[in-house]
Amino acid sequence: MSNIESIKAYALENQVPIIKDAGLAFLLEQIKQFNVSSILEIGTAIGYSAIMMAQTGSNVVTIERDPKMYEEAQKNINSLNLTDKIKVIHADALMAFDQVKDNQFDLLFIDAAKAQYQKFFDIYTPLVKKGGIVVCDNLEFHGLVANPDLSNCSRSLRALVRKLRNFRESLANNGAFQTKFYSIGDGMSVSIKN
């Protein structure tokens, strides 16, 4: 079993939530067409995703707040010898800005906590080069952002679809970005820095 099959394997094992196989792809062609080399992720629970785009040859920022996440990911960017391509910050993604604040990025990618999408967006998109790319994953979190009846989920759940449909709308309506929807994986964005 290759390192990233065993990665995919703990995720399943340990319910980490990874991005899904489409998405995958879909952010790989992203990084390619828009000649991304430089990247910093929001959210990056055991590094698979940070490995995946690594290995395109970008540079990876990254972002984790778990300790436990943190480590792994740590553990499993070793094991792949890409502690040159892949930097991993311990920190919560809403306190990190100082840290990355120098830098200026050709993607910015959000994974993380669904209900901060709108506060990670609007922290994290200074440091997006013009003619950058923001890409969200999970908008349409398993089909609710767009089941008009949220009446059998718990109340948590419900303001967690309402945050997510109005960082859609925020994204549709924002000017300075030009932003397309995908229905690729859990539901993916892709926003243009104008």
The other form holds:
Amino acid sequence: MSNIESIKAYALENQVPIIKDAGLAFLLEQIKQFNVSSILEIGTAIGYSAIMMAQTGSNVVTIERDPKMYEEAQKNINSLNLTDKIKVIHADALMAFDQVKDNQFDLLFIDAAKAQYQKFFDIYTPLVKKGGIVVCDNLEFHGLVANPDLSNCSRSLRALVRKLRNFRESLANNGAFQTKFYSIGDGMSVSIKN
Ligand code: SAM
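Now show the form predicted together with S-adenosylmethionine, given that the preceding structure was the form predicted on its own.
Shown next: the complete complex, the earlier chain at its head.
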């Protein structure tokens, strides 16, 4: 039988990257503040953030491409009797639009492959309601996004940081959304759809 503490402990023991406590508290605060009742999450992992969001009373659709993560998430959600509140889609989110396109969401939470944030944003923001929000996690990426000296980092890490910087800039300049950035958790943003 799972409970939320055992799910968190499993994540820590098995190096499953889940949202940090401060980031989660901030996310739940946005859910309350914006009266969110329908959520699309990109990046389920083992269902930790989806479960925490569903426990606010919201309905959550969440997309996960990794088969082991997907199975573990299903197990945890079943065990907490949340199958009527959380639908997990086993797919690569870059190709899952057709499976969710008939829905509209109050919140899009992007928390999957960092290099693809711009693509996830472009694919799924048409499903965000007017006045709804997009929240992104890991936008500071352990302080690397703000660090001017990446000479000790690998080429692939430098490329990833460049993508996150470009994404932040694109968010800041996107006239269809009003975006604020927060140094909470690993760096979060909240974009309100005009
Ligand atoms: N939101 C989760 C939480 O806080 O409990 C953590 C998600 S973890 C940071 C990112 C997850 O996104 C991983 O499980 C990974 O397999 C998944 N992922 C990465 N790229 C993806 C993609 N293109 N489509 C679907 N899932 C993806």
